[in-house]
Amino acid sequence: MSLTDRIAKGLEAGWKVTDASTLTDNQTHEADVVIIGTGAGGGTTAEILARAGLSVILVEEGRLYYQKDFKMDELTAYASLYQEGMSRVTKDGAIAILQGRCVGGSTTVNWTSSFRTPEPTLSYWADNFGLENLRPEAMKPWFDGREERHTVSPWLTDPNVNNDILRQGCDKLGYSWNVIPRNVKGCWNLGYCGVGCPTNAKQGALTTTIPGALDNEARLFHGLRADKLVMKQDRIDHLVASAMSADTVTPSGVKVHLKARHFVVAASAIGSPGLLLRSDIPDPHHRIGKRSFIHPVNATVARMPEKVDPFYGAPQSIYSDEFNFREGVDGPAGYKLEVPPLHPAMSSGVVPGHGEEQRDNLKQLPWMQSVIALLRDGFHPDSPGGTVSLRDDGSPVLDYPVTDYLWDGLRRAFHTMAEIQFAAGAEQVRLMHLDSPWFNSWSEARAAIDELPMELHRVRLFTAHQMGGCGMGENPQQSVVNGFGEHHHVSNLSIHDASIFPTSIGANPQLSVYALAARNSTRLAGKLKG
């Protein structure tokens, strides 16, 4: 186990890192490549380009937080490390969106689950979007390489009780399950991945590719918001960015202009289409912001006879794909089953009820267990996804209608999750649904689930996976970028994040972003070095 802090040591050694809140004058900088965003896509791109000898500037709206700031404290971490203080929601307020806003992006706060893009998904992309070069055999070396870079391997320690209950229930019912690969090295099994790893065991962008880029003379501006890409004829000339004050929310008034030969946008599936829309990037077929996907998530919670302590141990270590592709890639909505950690503050926001009822529910937290279902969206005509647009102040917002097709999948997922929990010995099970009581048996739950209304604001829905909005494909009339993330109409613009996914993927997306960004950045480095 190591507590080596790569960030602290790098800063002491003179990395070129600027806290934009300290800037007092407008200024202009120039590099070969400007990269907007420092998450899975941005970090990977920066490291590969910098190692190739290209000058790189990284831009991050959030601040640089690292080991000294990660204190296993939910309240301060959610406010500082997540978009909109962890209160980001869809346009109608019905779906909570968990998304990082800090150096490393969501890889700094995710739960470390690292899956390759499922083969049925890659084949579907090839068959439906002309992405022949992304078939499973072609992507294998890129997944191999990124798994080595981020130390991805199945979790060999025994799962915590929270995850083991999913395993037990699947075993009892004959459903398949498996161990989740995690990107950790020397993990202490604390369970606080979602508030920043206090031991630097998580091998996200913050501890791998960002240091790799900075070691190779890349420059990082954090607390700097990308406002607009400015075109000059048919190319992007520069990025206009606003320095944020130390509160991370208010612009300080200082403007930074960043010029480059090439621009890479990796600001997330909400941030990237938002930036392109603010910039009036050519979009003759009106594809920017369209087909946005989220893996809509619903959940059940169980009261177990023995203590679960669902806030301790690796947050996710067991999953089941029994229902993910069971009815074909484009049949009824499939879903992946996983387990979320239940920390007190997060649980108080998602377990239904308030007042005395919620107090009584949360008294039972050490005995609670939860299962979540992640629906695959975007594979069926009745699952067209949502749309990213701009508010009056220019900030992006996601409008995501939940269709009858998705409600059918969510209802079936409620059935499966409750059945698994009762099979594992739950005394009671409740849906994350405002009208759900605690059920005392599987037969009682099964009958009730068929009658409960599947409606927004009654079913608690979440997402930590934002995808699409700048979809890739070989037909410019149906996509924003080609299969290498290169914009169809602007020659010096690439997009390297999950916004290029043409559908959701049916798995936690970070490893897919790492692999695609590595592939596309290697090609970009070759072109720029020419």
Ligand SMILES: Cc1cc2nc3c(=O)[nH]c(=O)nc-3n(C[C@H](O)[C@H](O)[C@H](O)COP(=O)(O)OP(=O)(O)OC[C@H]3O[C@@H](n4cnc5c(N)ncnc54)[C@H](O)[C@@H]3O)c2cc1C
Given for the second form:
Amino acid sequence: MSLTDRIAKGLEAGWKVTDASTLTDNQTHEADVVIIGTGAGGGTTAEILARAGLSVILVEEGRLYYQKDFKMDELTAYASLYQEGMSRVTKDGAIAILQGRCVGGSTTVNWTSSFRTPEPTLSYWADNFGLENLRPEAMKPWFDGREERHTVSPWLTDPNVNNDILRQGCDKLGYSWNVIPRNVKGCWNLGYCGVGCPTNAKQGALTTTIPGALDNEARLFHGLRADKLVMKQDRIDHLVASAMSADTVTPSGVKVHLKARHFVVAASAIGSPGLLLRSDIPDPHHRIGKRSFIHPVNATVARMPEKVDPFYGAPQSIYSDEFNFREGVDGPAGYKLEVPPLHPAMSSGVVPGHGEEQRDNLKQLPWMQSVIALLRDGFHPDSPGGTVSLRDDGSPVLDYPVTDYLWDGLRRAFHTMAEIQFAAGAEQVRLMHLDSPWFNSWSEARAAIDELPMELHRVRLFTAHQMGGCGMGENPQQSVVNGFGEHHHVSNLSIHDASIFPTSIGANPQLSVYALAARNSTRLAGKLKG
Ligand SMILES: Cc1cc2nc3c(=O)[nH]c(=O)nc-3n(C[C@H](O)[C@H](O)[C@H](O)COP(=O)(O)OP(=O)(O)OC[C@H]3O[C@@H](n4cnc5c(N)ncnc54)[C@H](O)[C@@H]3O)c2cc1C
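With the form predicted on its own done, generate the form predicted in complex with the ligand in the same format.
Let's see the whole complex now, leading with the same chain.
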């Protein structure tokens, strides 16, 4: 068990951390490298560059929250730790977008599942985007290294009932399943990863790479939003950033200018293309913001005869890849099956019904179980992804059309999930679809699923995996950065986050971001030192 608080200790010891809401005057600072975003990509980059002896400034729009702030309270956590107070959605409002906005980024609130980039995905990238150096054998040492850094290993404690039902259903039907590797150390199995780990067991950026960077003299500004990268001739000269006021969302009016030899953008998919668009970064082939992916997720909910208590225990510990690459990497949409935690506030957003009906459904929460399907998007011409553009106020927004190709995958996923839940003993199953009743048997569900309209706003969709928008590739006509995250047209700009993936991953992305950022930062450190 670990209650050591590296952040509290570091702050006491004099880490260079500035809460931008306390700034009263405009100011300018300078470093070798300015890194925008402190999540999976930004944290990794900061630690590696700072350890190499480079001076580093980290810029984070969200605030520094740590153990003292993590009280297992959904409402405060969603408002403070998530983008747009947990109400970020796609442009048409049809898909909920869960994304972190705090030091540590989405790794501070994620559910700790830690998968390597699947081999078929890496091979597809090599074959289709010229990314030969990212083939599985070349990436292996980077995954090994990051698994060690983030203490990743399969979760050997018994799964909670929520996850065990996925295992039981798969066993009954002869579908493959496996145990999820997690990035935790001394985990108490509480189940509240999504609202900030109260015991510091989660080995996300907040407890690993961010302290590693700050121990090595990196400077962190939190509550500071990167507005615009300003070019001078063909290089970036400085970043203009706005301090947020104490409410964390309204600019205070104080501007901070940050100058550097090199700039690393790691503001994540949606955030990074947004910053590049605001900055008018050269984009002769109009690639910025294109091919944005989300692993569209649909879900079913089961009523089980026994208590499930789906809010307790490691949120994700069992998965099934039975349908992920079954039809080949670029055939009909494949999907990974997992289980989400069901906490009351989050569930009230998705549990169907209004008024008394919804109240009655929510009363049943302790007996409910859910399965989710994460669709692999981006591997087929009929799955080209979405587009990030700017709203009038300069904030980024994702337009994500759900194509017939994806609807077909979502319908098949509904079938699979309902079948698994009934096989595991569900009394009733309901799709997260506005027109779905509670089904009493698999045969009843099977017949009805084929008739339900597969439409936006009727099927409840969400994503916690934003990817792409600044895709990598060897051909500048098709991509924004090369295979090392280096911008094709601006020599002192790199991108080190999930926005560089040229397709979705086909697995939860954090370990892919950590590994690529480690590889690309190691090269960047060599270049800047050499
Ligand atoms: C609820 C939830 C559960 C998840 N569960 C898992 C899981 O179990 N396993 C897994 O692999 N993945 C999971 N993920 C996804 C995973 O955490 C992300 O894919 C990963 O963190 C992405 O890394 P990143 O560096 O691209 O962005 P992030 O980690 O999101 O970091 C980006 C940072 O940039 C900051 N930023 C954005 N714009 C600006 C700006 N203009 N100025 C300054 N800062 C800015 C953001 O505030 C944020 O802190 C989950 C995500 C969520 C939200």
